[in-house]
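Have a look below at one chain only, the form predicted alone, in structure tokens format.
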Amino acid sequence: MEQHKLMIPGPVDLTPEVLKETGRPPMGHRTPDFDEILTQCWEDLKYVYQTKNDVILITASGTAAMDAAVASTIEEGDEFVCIGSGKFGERFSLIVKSYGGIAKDVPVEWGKTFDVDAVEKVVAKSNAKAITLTHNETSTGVVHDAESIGKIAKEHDCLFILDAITSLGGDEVKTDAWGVDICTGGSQKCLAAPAGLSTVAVSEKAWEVIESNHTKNYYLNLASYRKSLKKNTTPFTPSVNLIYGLSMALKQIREEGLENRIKRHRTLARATRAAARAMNLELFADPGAASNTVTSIKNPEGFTDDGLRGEVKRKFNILMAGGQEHVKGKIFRIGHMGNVRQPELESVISALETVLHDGGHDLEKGAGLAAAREVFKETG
């Protein structure tokens, strides 16, 4: 099977060291040796989350962590204010409704960020138990101001549930400083680990709600995970080999340093946006709220999705992401998260330039690559 270079917002390409770890022989998941690996993972995750809170590790996708966050805190009829910033922000609303809750939606135009006053008004008029937000919305390429929502949640004494699945380990996620009560993450995004694991950082305030809640779920009951956490284990059989890979990926984050890693992602984002403008392409996300882990770009006139992304994939073996929902076929997205560095970004920019040029797009060939390199030069 042909292996494509992944320039999408997850899953991401893995380092040889992480891949090697996933191929190790499995060990018993109820043994001291495995407990030691889990304990180190939890400590490393606290470092990435910038938290002193408990961090739960679940063998499931990031959506399961979102589901667990809602299901473990909600009672039928509870009101949750859901900031609908894109496909994944809107997913919170669907999860709330699935458990019999009332979603007080704050609509946000795709490609834009929310209006703080609008959120404040909805919260003030509601009996909100929690506010939900997707921090980095990969469907739109927008990163949102989570800190401002933390302040609103504190003012109204409600929980703040943050989906940081595509920002954790790649952008600033200050769980404690921002007042986030439940913060979710996913393994296959900026953490650069194999897909199939999700994480949840839980504050003491959230634990009080969770442990008094009549939880309607079983596998994703966060209270069960806390009981096992105290015994340095998990309540159910974890994916041993995926955790091997996660352990190595977290070790590599430690070695790079979180501050350096965030700087690298932000430099990649700046370089991508500069290249797009130099190639006479229009960015989809508002400039002031552009994501640092994925860049969304409008399809140029005269190019279909297959004629652009498809050609890049066929000719250069590089996979970019397309648009979702109502922007499908209208935008494409370049993921620059995880292990992406200057050579990988330059390869996709060069490929994109060639396909655009050959397809008749008005651009100066080489301008995109030059613009990106200038950003790398400026940042050292």
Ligand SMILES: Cc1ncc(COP(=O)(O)O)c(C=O)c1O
Given for the second form:
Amino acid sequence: MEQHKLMIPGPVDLTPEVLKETGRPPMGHRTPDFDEILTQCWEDLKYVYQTKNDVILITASGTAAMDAAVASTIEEGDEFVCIGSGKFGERFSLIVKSYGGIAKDVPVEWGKTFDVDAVEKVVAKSNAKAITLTHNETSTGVVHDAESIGKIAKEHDCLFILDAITSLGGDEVKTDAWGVDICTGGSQKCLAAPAGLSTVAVSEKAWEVIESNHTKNYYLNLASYRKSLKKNTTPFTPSVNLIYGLSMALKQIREEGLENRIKRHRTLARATRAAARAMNLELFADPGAASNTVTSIKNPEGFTDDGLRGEVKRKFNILMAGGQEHVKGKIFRIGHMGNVRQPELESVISALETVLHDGGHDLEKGAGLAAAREVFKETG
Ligand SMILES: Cc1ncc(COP(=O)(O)O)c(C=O)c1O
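The structure above corresponds to the form predicted alone; please give the structure of the form predicted together with this ligand next.
Below, the chain from earlier opens the complete complex, with every other chain and molecule after it.
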């Protein structure tokens, strides 16, 4: 089996310590020792979420956290304003409809961010119970201004549900300061833990709605997670080994410090964009709202997805992500999240330069690497 360097927006490469911890012999999940590990994870997650709210851990991928957020707050016929920023923003709308809710969609052109006034108008015209937003839209490489949506939600007294799955632990997620009521995360992204866990931070305002709601979902009913949380446990059997891995990943985040970690991700993003421009490539995301954890780049003329991404994978063992939905084959995405540092970024840039050069793309070989290095030098 081939092992590729993962330069995709999750799952990400894990540190040896996280891998070792994940492989430890399992322990009983109803024991004081395990309760202690869980409680520490919740505390560490509050640090990453910048919140005093409760944080729930679910044994399932990020979409389960999105599902739980909607299922636990929605009643049939409720209106949710869903900002359709890309594949993941649109997913919220699908979840709302699946529970019999009415999704008031605010479409956003892929690669761009939303117009605050347009969102405000839709919220003002509807009887919105909640507004949903994807903070870091992985499918387009755009980071959205969550703070402005928090203000709208407060003005209109509705819940603010934020998907921070690919920003939590890599970019600024100010859950409390931005007024986020339900904020979702995923283990396999910037948190740099194994895939299979998701996290949900829930405000008091959201708990009031959740606890009076006739929830349609059993396993993902956040109210039952809260009941167990009070007893330092989980309602169902959690993935003990994944939680071992997550606890080590969170310890490593504490050691690095959240501020340093965010700075590192921002530097990586700047270096990636500088390298792309120097390689004569066109960025897909609006430069004013480009993500700090994933960079989307247009496929240059004359290159198929296989001719570019495929060659980088075959020749250099590096995996980048392709485009999704209608931009499939038109863009590729470099994930620079989790444990990525300068050496990993330089490897993918030089691999790209070689494949582009050999394929006849007009570029000065070495210019991409030099541009990235300049950014690293400037930021120290
Ligand atoms: C922004 C965003 N939201 C939600 C998801 C869905 O997460 P999962 O695949 O872990 O269910 C992803 C996955 O890539 C994502 O990038």
